[in-house]
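Only one chain is given next, in structure tokens, and it is the form predicted alone.
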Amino acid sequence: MPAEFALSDRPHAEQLAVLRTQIAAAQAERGPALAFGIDALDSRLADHGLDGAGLHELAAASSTLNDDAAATLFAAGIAARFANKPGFTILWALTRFDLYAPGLEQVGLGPDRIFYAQGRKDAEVLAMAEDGLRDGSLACVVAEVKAADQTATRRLQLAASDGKTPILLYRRHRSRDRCPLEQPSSAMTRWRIGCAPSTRLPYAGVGRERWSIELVRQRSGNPFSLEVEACDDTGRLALPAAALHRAVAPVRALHQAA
């Protein structure tokens, strides 16, 4: 190896080192978990919920436009329950502003709940996360990304945990075919959202809309996957009638990094 590639190498070994350490002293101070509601999730969660003092990611199941409609709306209900009080607000920050503010609405977050802060690029759309969450006074963060190394997910982690302010990372991948849950994270969650078939009604008509989610990867517990009915106007899931008995479905084998 050449000399000066082992010295330009050893200020990012360190800063990971001291990330590292600062990330498992702030998890003693984890805050308090969001619950689903369904005992079918919820107990298969090691949190009982999504840490509301962490990062969590989520990716669609392909780049078709309807799971990444899937994936965004399921960002959206969990993020309308973080801010389910009066006055609690969210930050959503993007690269390309493509959301439809009326599908974001039935899922429960409205616009009076939403500040929207757009970047040239992944590097500005994941300062502007970290500041939010160090802020402190938000509900919830979450933003949307092509890519975030390790690194920069042990940041918001970091962030996330200082500021008892969780984040949702939203990892797009509408021109390529390979999950980006593959990349190696830090998030304490990482889910994989796509669309199913909806319910059959006893006449013409599309009946509510189901996903399938898939924990990819969560800390101190199992991956799972999931057939649920879509959001609520509150942003809360609901588990199809026809699937309290049905055996969950494997996950997909994904090889990655912790």
Contents of the next structure:
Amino acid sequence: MPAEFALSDRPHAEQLAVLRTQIAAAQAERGPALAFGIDALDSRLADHGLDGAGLHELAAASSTLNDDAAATLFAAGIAARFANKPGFTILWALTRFDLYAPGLEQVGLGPDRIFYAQGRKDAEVLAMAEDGLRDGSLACVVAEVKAADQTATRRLQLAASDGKTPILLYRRHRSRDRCPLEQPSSAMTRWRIGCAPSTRLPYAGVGRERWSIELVRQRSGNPFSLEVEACDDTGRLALPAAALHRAVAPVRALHQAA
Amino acid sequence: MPKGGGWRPGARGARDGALPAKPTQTEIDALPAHQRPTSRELSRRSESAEHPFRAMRPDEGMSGSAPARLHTFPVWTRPTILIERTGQKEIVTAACPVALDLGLRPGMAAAHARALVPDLDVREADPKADRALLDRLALHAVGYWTPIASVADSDGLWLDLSGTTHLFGGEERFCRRLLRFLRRVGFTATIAIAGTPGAAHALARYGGAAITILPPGAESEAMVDLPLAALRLAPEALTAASRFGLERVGDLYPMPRGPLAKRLGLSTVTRLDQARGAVAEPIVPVIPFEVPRVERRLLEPIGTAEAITQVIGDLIDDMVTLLQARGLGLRAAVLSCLRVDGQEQRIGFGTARATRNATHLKRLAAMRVETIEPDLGIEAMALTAPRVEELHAAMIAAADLAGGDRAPDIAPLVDQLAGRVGEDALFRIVPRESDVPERAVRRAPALATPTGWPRWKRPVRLLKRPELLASVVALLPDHPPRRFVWRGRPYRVVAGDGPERIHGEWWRSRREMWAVRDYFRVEAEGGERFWLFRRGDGVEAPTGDLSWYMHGLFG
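Beyond the form predicted alone, can we have the form predicted together with its partner chain?
Expanding to the full complex; the earlier chain stays at the top.
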């Protein structure tokens, strides 16, 4: 290859086509990526969705328990969409069990879809997650850890692509003001989730929850941040309806321009 | 001096004036507690203690070992009867000796018995438990006395003693031994040995003696005076016979068989012939369940991991063939390795669902290979399956055959993870019938198939115990708080939903009789969403003290 490239500065069209077909074949082998169903999100992701055989990391935006709950629900929603065929199960591995299963059911992870594995320390959780990934019988694995070094994430990424099972690694905060995503990792995507004020309703009550999600890093793509409405009962996110005076004007301007 | 003459400085025998003479009890009592001689120094045996394992229940019906001892030997101080309800009537099914002396008989109405004896202990009969105990006795009999034994009716056992009593020193001694055993276990019994099951059945129940041993061929004479009920006749036949004035078995002997069959039924004639030995009546023996076991004895002792894995693989192949022949699936297995030095090592592993998949079992066993210590070498290995379940072909849906998109089976993964962290660390959360949030969930095995919860809004993380909120400002009775302080941080609430009222479970404790929690879902200024509750409904004082708690967090 290098010799061929040396012939001219720019690669030929055939070479590019060959490379494209190779990449397409590799991607087809990995299975389709799981799209969020939101154009603003999917178009900015390199795979147009979450890779179904890769490691995805997420963390709460701050160490408060609210952001922690938001990140948990974000992970649960993705896991629920990975497991939306009947009979498919996900594994949730953790060290300290404080999840409330009725709450998980409300984003689509019913009690028949999920089983938990409680390890004594992070190393055990990572080992169980790896076992679950290599087995290949799970729809998704969620692992909650406080610390996982580069080697551990590399292992998880390899296991995920071997077993063709996605893994969501949820890094919990260890200290108050250090983001757990500062450590290097070989994840496909890394997300940071925080709570945002919900839309005020015209009557008394709490509107649909909103989260500010931030893609900190992704392979072959750029970071971005976005505000979305929280998962519904099948785990799907939604874009908040834009305020009237802002949404209408640019559309009309575009029409006039065209 | 110690035995053997060896002398150590500081040894008990070397102390000055150690154990000069046996002290008397008054001298011992005068000493302070820590100086009193131990019971061993006084050469006194400690009291005999119950063997710690003997009192344990054996596994149900597995090894045919002796039935568990009854906890207390019944000493009948109060008259006791057992009753059984049939329709609207309560019938006495059994009475203790004291009650029998007072004139209470099985078969009479319970109300009648209560009227006759004022201080009567009446308990429910439990025929299932009786039957289970008899089954276990029969299994014990198969294990220890005779290969052919079975349960007779609801109150007896049949033992085929042909060719076995000489092992116990003759029929007489066998019977005495049997009685002693039963007394130890807590039963009284009458035993009859006869040439036919029918005659033995009749004599054991109506003969009157504790031990009856009939010489061969004497069945007819022995039964002449017994009542007709001894022949195991149908109730209709018994009433018909009493109408004809036939009361004893001997009354039937001279009667012509044709009219007898016509009036009392053919089964009566058959029963009579069976008791007299004219018709054979085989005993259908209980067959004790044999635990599947395979064994390999090795020519040379082995010690390397590869060799051990090979033998384990062979054992598992043998076991799978055995299980397949019997239609069983393995739930737990014990691998025992006999070493050259006579030590035995046991390694157990289990599965979450019955299986006889050789590769899966081999993988489970391979996870444990490293715990085997071969030392000088292993010369024999055996694999037993103490827990098995029936495993037959299962139907699969037609859609699975066509589509090929079948839901994968996670049981092998569960086994593998259980081998890593233990069985208790894998679980599902399943609903429990309760509205109190912390009681609505419970853990279940990883392969359970639970249903869901009602769709009330619930947080995703629940605090281990509710945390008290400080300086809450709220309108009573049913508004969410305006502001509160939690973990030292003030929050200003901008929106709230609620209340969702949850009442205490009065059937659990008196404190919850009137208790009420009003739950609110609130959003604070920065977008944080909380699940709070107030104790009390804000109107009635006994429902709670109006204190506010944080219970969970929404995303």
